[in-house]
Every structure is written in C-alpha cells, then in structure tokens.
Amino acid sequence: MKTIILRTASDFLLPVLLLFSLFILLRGHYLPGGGFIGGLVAAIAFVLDAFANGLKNTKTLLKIHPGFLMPVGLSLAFVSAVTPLFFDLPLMTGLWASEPIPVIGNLGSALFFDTGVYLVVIGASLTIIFTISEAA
C-alpha cells in the first residue's frame, strides 16, 4: 500500500512522531511516559515510514543498523544503574545534579536510564520488524 496520501502523510508525521517520542521520554520520570513508551512511539514512526516509502528508503534514513542501538542503550542503562555504587549508595539510587538546567530541569541518573531503555526498545523493535518485513 504505497498511496500518495500515505507517503505525504508519512513525510510530515515522521518528525512529529519522533519529537513526540522525545517529549514522552523527557517527561517520563515525573509523569506517565518514559523510555519504553517513547521508544515504541519512535519505532512506530519508522515503521510508518517503511510502509509508506519502502523498507530500503527507511534503512537509508536511519544511517545505522537499528541493532546497534541495543548494546548502546544497554550500556547507558547499566552505567546509570551502577554509578551510585561509586558513591556508597545502593544500586539504581537516583543521583541528581545540584543545579537545574534551563529547559530540561533537574538532570538525574533516571534520565540516562530511561534514555538507555529508549534506545534498546527502538533497536529491538525495529530489528524485529525489519527482519520480518525482509522475509515477507
């Protein structure tokens, strides 16, 4: 199904959905959302683009293989989880910056953990869906 309407809508929806996924990621610690849901929304944006413009075009848009995002995200989540151990705190204790950053707010280890989850979910979802699409 590669209609002109779907292709045009996909070109506009891809950046909007990616921005929305980042919004969900950033608001996730205090409100509903976070890395998992944000990653799913980002993956859905790329799947929509693959439906509209073809898998080959979407892969060139991504620049890297989505499977590469999984170890990067796991490493980021792992480092953010074990960092409190260096401060004689329990595993996965939230560490927060003393001063808030403009626009972002209080920067903490939870944001890095959620970003790691975000990358793992995007990588895993797109790897599975792209592999199934190639086989079909």
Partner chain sequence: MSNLAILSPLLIHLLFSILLMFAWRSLKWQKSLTIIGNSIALAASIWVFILVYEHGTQTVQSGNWQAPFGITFVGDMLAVTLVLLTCISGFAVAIFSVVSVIKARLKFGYFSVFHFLLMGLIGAFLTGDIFNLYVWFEIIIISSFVLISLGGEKNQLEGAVKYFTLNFLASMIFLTALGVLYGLTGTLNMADLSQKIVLLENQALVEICAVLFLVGFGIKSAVFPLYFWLPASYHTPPSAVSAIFAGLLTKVGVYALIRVFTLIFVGDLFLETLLLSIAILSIFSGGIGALIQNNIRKVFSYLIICHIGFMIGGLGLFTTVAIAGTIFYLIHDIIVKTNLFLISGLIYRLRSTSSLQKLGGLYDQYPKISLLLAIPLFSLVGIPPLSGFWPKISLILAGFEQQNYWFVGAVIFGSLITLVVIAKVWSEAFWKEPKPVKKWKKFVDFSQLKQIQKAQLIFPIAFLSVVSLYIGFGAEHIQQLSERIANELMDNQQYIDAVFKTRTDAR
Contents of the next structure:
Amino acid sequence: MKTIILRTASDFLLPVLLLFSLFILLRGHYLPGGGFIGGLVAAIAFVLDAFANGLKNTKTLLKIHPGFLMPVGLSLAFVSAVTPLFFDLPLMTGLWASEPIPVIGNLGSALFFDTGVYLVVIGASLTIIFTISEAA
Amino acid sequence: MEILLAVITGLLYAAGIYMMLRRSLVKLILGIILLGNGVNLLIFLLGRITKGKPPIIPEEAKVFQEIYADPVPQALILTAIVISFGLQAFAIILVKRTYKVLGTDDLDQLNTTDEDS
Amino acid sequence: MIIPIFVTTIFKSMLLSILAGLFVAVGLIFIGKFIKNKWAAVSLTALPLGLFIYFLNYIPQIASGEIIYQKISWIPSFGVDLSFQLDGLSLLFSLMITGVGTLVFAYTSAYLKGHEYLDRFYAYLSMFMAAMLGLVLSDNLISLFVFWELTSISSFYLIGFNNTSEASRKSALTALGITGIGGLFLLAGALLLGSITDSYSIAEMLQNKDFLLQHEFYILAVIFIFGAAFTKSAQFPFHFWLPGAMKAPTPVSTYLHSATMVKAGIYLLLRFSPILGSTEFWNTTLILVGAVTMLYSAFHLLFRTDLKGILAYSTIAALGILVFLIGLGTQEAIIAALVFIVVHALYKASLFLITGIIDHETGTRDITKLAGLRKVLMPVAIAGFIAALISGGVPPSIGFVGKDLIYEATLGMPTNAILLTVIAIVTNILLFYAGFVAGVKPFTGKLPETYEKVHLPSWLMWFPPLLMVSAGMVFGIFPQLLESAFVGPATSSLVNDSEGFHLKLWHGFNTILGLSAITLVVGLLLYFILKPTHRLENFINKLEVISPKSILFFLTNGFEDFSKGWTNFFQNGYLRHYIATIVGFLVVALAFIIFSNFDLSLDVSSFSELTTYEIAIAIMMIGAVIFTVFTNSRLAAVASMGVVGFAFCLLFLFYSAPDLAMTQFSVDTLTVILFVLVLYRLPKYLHLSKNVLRLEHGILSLAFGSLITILVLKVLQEDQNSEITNFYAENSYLLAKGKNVVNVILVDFRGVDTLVEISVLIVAALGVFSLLKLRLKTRDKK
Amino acid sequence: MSNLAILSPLLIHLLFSILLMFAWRSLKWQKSLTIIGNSIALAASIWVFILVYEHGTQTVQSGNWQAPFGITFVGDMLAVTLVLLTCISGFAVAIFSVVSVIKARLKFGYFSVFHFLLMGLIGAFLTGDIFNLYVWFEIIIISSFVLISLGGEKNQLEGAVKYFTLNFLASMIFLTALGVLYGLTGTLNMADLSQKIVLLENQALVEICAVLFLVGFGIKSAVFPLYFWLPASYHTPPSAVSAIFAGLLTKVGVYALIRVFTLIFVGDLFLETLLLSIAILSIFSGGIGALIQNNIRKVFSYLIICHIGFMIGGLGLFTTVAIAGTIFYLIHDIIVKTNLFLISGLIYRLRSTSSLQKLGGLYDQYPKISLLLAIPLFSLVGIPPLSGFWPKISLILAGFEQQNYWFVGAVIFGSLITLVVIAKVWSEAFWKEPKPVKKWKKFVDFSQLKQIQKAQLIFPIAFLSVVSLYIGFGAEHIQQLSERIANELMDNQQYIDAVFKTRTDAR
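Alongside the form predicted alone that was just displayed, please also present the structure of the form predicted together with its partner chain.
Once more the chain from above appears, this time first in line as the rest of the complex follows.
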C-alpha cells in the first residue's frame, strides 16, 4: 500500500482534507455539512494518512491518543447543553451572540455543540480503526 | 418510483434476515448491515420523497418559498446511520474476537452457554 | 407513618402477643450463642408460658360471651389490616398453641441439649408460635394468609433442621410444595371472597352469609378454601407430606405436625363453617374426604414399625375424623370436633414426646425392638399408659367423653347414620390400637439387655407428657372444667344455639356406651393379636407404587421431563432458530392483521414518475443486494455491500438529501475499510446449511420482506401532514438562525438526540478498544 | 428550577462518565468517582421524586422548543419512580463492582460505560419523544454490549453474539415501527402521537405499528417467544453486570410497553389478547425453565422471564387495578432482581462455583449472611408480607374482575413454581453439604478479603434487602404510589396536558 504516489498524495491530502472538514463543520448551519460529516471526513483523512505513511507516523502526527478526543468533544457538547440551565432555561436552549461574526456567521452554542460532535466523531472513528489496525 | 423503492425496501429486509439466518459469522454481519440499510430506506420513503428540493433555505430568503423535502426523516436517518455505524463497528470486532477465541466461524458451534452446566 | 402506628399500638396487647415470638426469633439470631447453656434455654420457655397465662386471663371474659376485637390499620389500600378477634374458637386454639408450646419449649431444652444450632431451633419455634397465634387470631383473611404462609415457612425450616440429611431436605421441600399449593388456594379463595363481599373481614363475611351462599362463585370459593385446608391438614390425597415431615426433630413433630399446625386447616374449616357451611356441597365433600382419610391412614398405621410413623398416620386419621365431623355439620358434631381437638392434642403430643424420650435414650424408634422400658423409664411409662387410655377412649379419661360425642354425632345424622357410625368405629378401633402400640408396648414385656443401662432423662423431658396426660384425666373426671373454660366458648362462637348441652362423663347405659365398649374390646384384641413386623411393612411398601405420593412423584417427574423438553426446544442454542422464531412470530402477527383488514389494491396516482436514472439506481441496488446474498466470496460480498451503500448515496442525493448522501458516503467508506481490515483474519465461507433449511429461511425472509413492502405501500397511501416540519421550515432561520434545516434539527431542535448519539459512538469505540486490548488470562476469571 | 431538577440524575451520570474517561488511568480515582457519582445521582433522584410527588408531573422542553417541536422530557410519577429505582440499583451495583469486578475489567472503562448505561436508562424513562426513546435505547444496548463482552472470555463472547444479534433485531423492528408511525402522523412526540393516532382512518395500520412495537419491546423485555437472548447470555458476564441487566434492562422494555400501550395504542382488543397470551406463556416458560437449571444464575435468568409475564399480563388486562399491580410488581422486581444477581456474585465469591450441584453448606458456614440472603429470596417468592406478595393481590383481583381465569391460574402457577425453585435453591446451596470445587489459582476467596472489601460486598445486598423490606412492610405507601401511577396512566389526558400546558407561552 505504501506507494510513493499514495504517500506524496496523502502528505498533500491530509491538510487539505482537514481544512475541508473544518469548512464542512463551520458551514453546516447553512449548507449541507455539520459536525458529523466534518468529523467523518477528518477521520477518513487520518485513515488515508495511516495507510500511506504507516500507523506510527500518523499517531506521532496526532500527538495525542485519538481516544482522548472523545471525552473532550463530549465535554464541549455537554457544556454547551447545560449552560442554558444556569440562565434558568431548559437543556440545550440555543444561546446566541448578539452580533454575527464574519466568515462563520452567527456565533451560538449550537456551533460549540457541533464542534463537540466533530471531535467525538473523529475520536471515536479513529479509535476504532486504529485499534483494529494495531490488532490486525 | 415509490413502488420500486418499496420493493427494494422489502428486498433489503428479506436479504438482511436471510443473511442473519445463515450459520456464518461474516454473513451475520452482512445481514445486520443490509437490514440496517433497509430500515433507513423505509424511514426515508415513509417521510415522503421529493426530488431535487433539499431542505435548505435559499441564501436570500428567510423561510421556504416552495415545496421542499421533509428534513425530519433526514435528520432521523442521519442519527440512525451514525448509530448503526457504531453498532456495526462493534459487531465486526465482536465477530473477529469471537472467531479468534473460539476458532470457528460457525454459529452452530456457539451453543455452550445454552447448555445446562 | 408506619412507625407511629406501631408505637401507639404496641401496647394493644394482642399484636404484642404475636410480635413477642417474632422478636424473640429475631433476637436469637444475634444473641443466639448465649442461650446454649441449659438454663438460658429453659428461660425461653417463659415466652410461651407467659402467653399461656395471658390467654388464660381472657377465659372469664370470653366465657361470658364477649368477643374482643382489635384493629390496627396496615395497608388500607388493599383492605388489609391487622385486625384480631378473640372469640371462643380463637381462645381455644391460642391456649392450645401456647400451652403445648410451653411444654415443647421446656422439653426441647433437654432434648437438644448442647446441640450446635439450638438457638436456631428456638428461633424457628418462636417464629412458628407467633405465626400460629396470628393465624388463629386474625379476623382479616389476608393477614390470616400472611400468618398461614409463615407457618409453612417455619415448618420448612424445622423439617429441614438436620439440613445435611438428604431425606430431611427432600421432606422439607415436599411439605413446602404441598402446603405452598394450599397457601395459594387460600390466597385465591381470600381474594375471591373479598371481592364478593367487599371486605376481607371474616366477621363481615358472616354478615353477608346469605349473599355468599347465593353467589355464582360460591362453589369456587369453597373449593379454594378446601384446597387450603386439605393440604395443610394432610387430608387424602395430600396427606403424604406429613409422614415425611417426621424427619424433623421430635419436638417439631409434637408441636407442628400433631398438635397445632396441621390443625390450622381444621381451624379454617371451623371458622368458615358458619359462613360457607350447611350446603350439600360443603357437607358431602368434607364427609367423603374425611372418611377416606380416616380409613386410609388408619389402615396404613397397622403396618408401621416406626413409632413416629405410626403416630403420623394416626394423626392423619385423627385429622380425618375432624374433617368428617365438621362435614356432618350438626351441633353435636361440631362440639364433638372441638372436644376431639383438645383430646387429640393432649394424648398425641404426649405420645410424641414419649417417643422422643425413647428415641433419645435408646437410639431407636423401631417398635419391634422396644420392650420392657418401664423398668428404666417408669414416669415415662406411666405417662404412656395414660396417654394410651385417653387415646383409646377408656373411661374415665377425657378420651371417653370425646369418643362418646363422636358416636352421638354420627348416630344423630338423619341419613346414613349406620354407615357413618361404622366408619367412625373402625377408625377409632385402629386409633386405639395405635395409642396402645405407641404408649404401652415399648414399656411392657422383657427389657432387652441392650437397654439395661438406659436411664431416666432430665425431668424437663418426662414431666411435660405426664402433665398433659394428667390434664386429660382431670378433664375426664370433671368434664365441666373443659367445657366452661375451653369448649363452651368455642361452641358458642360456631353454633347458634349451644344452650342445654353439657359434657358428661357418664350418660347412663345406652347404645353409645355399647359402641364404646365394642371399640374398646376389639381394639384391645387387635393390640394383642397383631404384632407389627417388618414383613408387613415391606408388604405395604410394595403397594406404595399406587399411592398418591408415588403418583404425584411420577407426575412431577413427568413434568420435569416435559419442562426439559419444552425449554430445550425453544432454547436450543442455535441463533438462527431464535431469529427464525422471532421473525416467524412477527410475520404471523403482521400477516394476520394485513390479510384480515386490507384490500390489496393500490392507488398509484400520488406516486412520482420513473426516470431512467432512478431505474438505473434501482437495478444497481437490487443486483448488488442479490449478489451479496448469493456470492461465495467474502470479498465480493463486502464489495457489493459497498455498492449498495453507494447506491444509497446516489438515491439520497437524488431525493434532496445532500447531508445524508455525504454521511452515507463517509460511513460506508469507513465500514468497508473496517471490514477489509478484519476480513483477512476470518475464515472463508463454508457451505454449511442444508438446502431445505435454506429454502425454509428463504421463504420466511421473503414473507417478511413482502409484508414490509405491502406495509410501506399502504402507509404511502395515507395522507401525511407534518405540523412539525412546517414549524421547522418557518422558524429554522428566524428562531434557530440556521438555513440547513437538517443540521438545525440535529444541533438544536433535536439536539438531545445528537448528544446521546455521540455518546453511543464513544461507547462503541470504548467497546472496540477493550474487546481488542483486554485479554483476560484464563486464571484471572471473575 | 424544574428545568434542572428532572434531568439532574441524567446529567450527573453523563458528567461522571466524562470525568471517568478523563480518569482512565487511575483505578483509585475511578472507584472513588463512581461511588461519589452514584451517591449524588441517588440524592438527586430522591429530590426529583419528592418534587414530582408533591407538585405533579414536571416537563422540560429541551432547547426551549415547545412540544411537539422539540424533545420533551416528561417526569410523571411513573418515570421518576423508575429513575429513583434505577439510581438505587445503580448505587448498590457500583459499590458491589468496586470489589467484585476484577481490575483488568475496571481498567478498560467499566465504570464509564456503566454510567452511560445508567444515563441511558434514566433518559429512556424520562423522554416524551419516541425517536428520542430509540436513541436512549441505543445507548443502553451499546453499553450493555460492551459490558457483556468486556473481558472477552469464551462464554462471554458466545453470549454476546446472541445478545447482540437479537437486540439489534429488536432495535431495527422498533425503528421500522417508528418510521411507520412518522409516515402516518408526521410527529414523534408521544403525547402528540396519542392525539393524532385516534384521528387516523386506517386503524389496521395503527394495529400493525403496535404489533411492531410489541415485538421490538417484547424482545427487550424478554417475553415468550422472544426471550432467547436472555438465558443465553445473562449468566456470562460478571455478576455485577448481570445484576444491573437483570434489574433494569428487561424492565426498560416493560416500561416502554407500558408507556406505549397506555399512551399511544389504547384499547385494542387484539393487542390486549396478544399481550395476555404472551404473558401467560412467559410465566409458564420461564417457570419451568427455572425448574430444571443447575447454574444458579441461569435459574435466576429464567425467573426473570417468568416474572416479566406477571407485569405484561397486568398490562394486558388493562384495568386500573391490574396496572397498579404491574407497577407495584415492577418496583419490587427491579430491586429484587438486582439483588438476586448480586447474591449470585457473592455466592460465587464464597464458593467459587455457581453450580447448584456443587454448592452447599452456606447456612452452616455463614449463617448471618445466609439469613440476609433469605430476605431477597423470599421477597422474590412473595412470601407474605414481603414485597413480592402484594402486587399479586392486585393482579389476581384484576384477573377475577375481568374473568380471565387463565391469567389467575398463571399467576398462581408462577408463584408456586417460584416457591419451589427458591426452596430448591435454598436446600441445595445453603443446606446441603458442599462438594469439592476446583478453584482458579488466583481466585480470592471471601475469607481472604479485607474487612472493608467484605463490607463492600455485603453492604449493597443489605441495602437492597432493606429497600425490599420497606416495599413489603410499607406496602401501603407503594400501593398508593402504584394506584396513583395507574390512574395517571389510564387517564392519559393528564400526560398530554402536562406536555402541552406551556404551549401558549412559547418564546
């Protein structure tokens, strides 16, 4: 699998795909996309990289164990879900910044939530795939 | 088209169940995936299908002006797909591990826990 | 709420009298080890003795016709309360329970001296006594049932007291099983009666008597009550648990299985005879069952050589007599029954205690080996002799009075008087024999050498039986004592008009005296002629094959085989069998509804047209599915699965679901990667199933698939107008500030779904991780 | 305030599962955290229970979207009672796990998944949205898959494959039913469904939908003829895991059946007959299955099936009295069944076997523990006045009222067979002389444990036994509660009103 072409391509592809996944995440509120799809795309990017450069390289590139992303992402989602409770609003109530921000548009708790989803999806998918590749 | 899709739905259910009824662990997984797809299609179809009108509000507008596809089933299916992914991944690993520990792919060999001990 | 109730009412003494036993039982769990020295054990006797005296105090009040009623609210929602009624009948039983209890408690302290589990034994006995008191004092039928079950459980523990012996355990289980069935009958009966009369109070049922007798469920209620009474009081064909129960230590046999617990069924029948009695069904059934039980067990005792066996069968016979008398139902019969309850308690308890002494000192209960013990156990021999006299109805013992009453009752019957009397006489003759064999035979004749060194045990053991039989003689000579204190009040609570009837020892020369004489003479003859031998016992044991016990065991074995067959048929270990059953069940249910309700016509006008693209996608999908199912290559199957997935993407794209298409695409990619990673480690396909089975499964699957298709088409015919969709469309941007409605639903409208969904993913990942990384060594198990 | 209150036990469990993931490496932290988390959740659930008990049904419209547009959480009396019971069981099992589950398993996320499982259960009880219910079900089953296979022993895997497949099938059937329901009504909120479904012309389709739900939930609640996964798998994982499964997992299926058949599909004769038939057959099948087993945990597994029949039967009779009986039985059963499997774990620890043939002598060797164990065992049988007895009154009375003598007979049969089975267990495991057992080399016998560890094994059992005793002796309270719940269920307008009451003041 570790052909030169694939390796070169993936060196190039990984940042592009990651950027793309972020883009998908951010635009999700307006166009097709969102945390799930973004996360899955990012995961595929890393998987491709692992195929091309070997699991070890990808892992060093990642620096942290992908599993760590799961609690982090879930915490993010959890926090954005429970924050409204402190304003005496029900769980998951959307909170919005009063002014839209350029590029992203309206900034609200929904985006934090979606980012949490994004991280969890990356973490979970990579944990699954990496564990299997190590064991296989 | 709905008729054709309804038939395909039925076919996916039938194929899923048939594969689950086989003795091979691999076929069991394939059956599970097929059945999952069948269910997704059923929900999609029963949410009434619409061609070429994605549920995205046009850039200039604030509400929909014309007919659009029902977004609710789409959201449900999206959730279901991701959940199924988790379950299927787990199932694949479970099968792999089972094969490794038991040394067989034959489901009929997996009946010691039902025997009286 | 519960606590105040108990605090305010704890001093209402009747509840306390019951709780006392339970407190002692619980206390013994914790301080049990201190009672193992002899005097501590004796001091426990203070419990029944105190209660006995307490109940004695009530005699004047009750005799004057008063009924003491106490009620403590417990579970009003169910109409269940702790209401106690002390009338003549309850008082008679309470005195018997506590009186015999006192003697048994004292006896036990010597009988089981130094036993490792003496504390447990006392705990069980105390619990039993409490339960039994509760049973006879309860006015509420449900709380009566509560205590009824407690007696069964205590009995289970007492029979299984020697728990390392398999026979003990088996007997305990049998007894519990039989009385358990009875208990459930009682529960059903109680609930039925309660729902008919709208109250569980026995006193209130008595008020509604006429209504009950007319009710369509009268027979059913009676059957339930009979079921309870017959099992508890060991009536044919449920009698066999009682001889088995003799595995328990002798004090238990004395207390539970002759004097008190087995009389609970009798108590129930007596209690209900004013309410449900006096119908033909009631009387006939009781007479029949009683008579069969009497004769059957009286006949059986002839062949026994084990002293406790003889006593067990004679107890069953006595219980039969009681049921029989209640069945006769006349005033004379009820009085006879009440007197006989006391008589029987006195002599049978004594005989059991005596047997216990013999067993304890000589180590055997085999009647063929025992003789001449009077030389070493004189006081016991005296007690035995008197007990035999009472049992045989020899004047001037109270037994004579009792027997007279029985004959009087049978002779007084308007129909079949002769037949009934003959049955009673035959039984009495055999009981006479039993009493003499148990009470006299071991003490007469020549003392075998082996027993010369036997010596008299502690007075705690021989004094109780002596006391009881003495009471029997005193009552015989002064029957009015018995009448005023015990039988009179009890009679008045059961019979409307009890005036003008008095117990007498001497009625003058009449037919009844003649019958008594016949009983006496024939019984004595039988005793001298018939010597129990093992040969006879073996002979009768061969007949056991057709006894109710064997039949029941045969049936339970059959039931067990059936259970195995049934369970293994359904739970046979084959996953495909399970799936097929479940899907089959679903298919049958769905098909039933579909074909009984639907016309299968279809209105196609609302459906969209077919285009070439769609047909192409459809063909691709169908082909891929079929290929997945039938290919022989795993890799090809996985690949065509992938094709199915990508066809889905196209479909989603085509039908306005871009988000779905993207998700499906990514997920599909990952799944295929996963599959490929794992697949190399898995074996190749084998052709495992037989073709017939494949065909069956194919038909089942296709049936299921077709039903789903029909269902889908039918649902598509209905109008659907989704209110929520419209709301989302209108407010997605205005309120939730998003234009991709699917995404807005996911993160806002239905964000909780998503929160849980990512948790699912996490757990799945954790599961995969642990499944692959965690390897337990076999030695690390659990 | 109510915004936070109803969901607090749920959020606490979620929070602690996150914290536990962060504390992945430290076993000590994991143990302390789980005990703290479960204690807080227990306290919170008591608070919620009292709140609802005093102020009536509470709702939370998540995202502040009014029903039926958002996901509504409904804390009615039934839901919060079950949440309370879940937290009680969870608390007991967590403490039991600390000692009884081996380190290797604990190191691989046992507690984290355990909290996810409890969260899922609580969510399933509270949610008022049918698709959300599906999602909660999924977190429950995936957690249970992980817990049942954690450790990957041979028989665990065998059990897990069956458990997985059949539960997955159940989920798919559930999802199918959901799709049909949405296709018919265009809504997912259960209160809304209840209103819309009666308006539908084609009631046969509704009936089909109900049958699909019945089968989907029926598999989860292990009724005849859908129970096969249960006896195949419940005895394979560590007993702490089986305990939480036995106590709660099948009951969540029962809960879903109760909810769906009192709120959405009401008064269909065919369905009631079907429910009653499977109830009677479950009692029968489970009872005779338990009779012939030798493994003590299998005996208990079959008893679960038997007693599920009692509850489903009460639902099938569909009168207030019967439903009250079902609810009472449910309350009793959750506590007792959890305890039973903890007991089986303790017995294993005492004797290193679960085989009835080899067990024995417990009563002689550990009399006080034995008497403690006798409480749940006899509660299960329903020896009056212990907890299992009282609901039978309601069930039998309802059976007489509806003149369904088959069901009355089945209840009596089930009670009798439970009595015989438990007496047999007692006689074999506690009375008989033990047979020699080959122990694993590393097996740590009870006597070798430290005092604190012994306490951690005994305390949960004692705690649950005390709860059982309370249910038995304080039956008046439980019955009043059950009747109240039954009345709420039979009059589903209350539920609907509670969901929609704030519709007017939407934001």
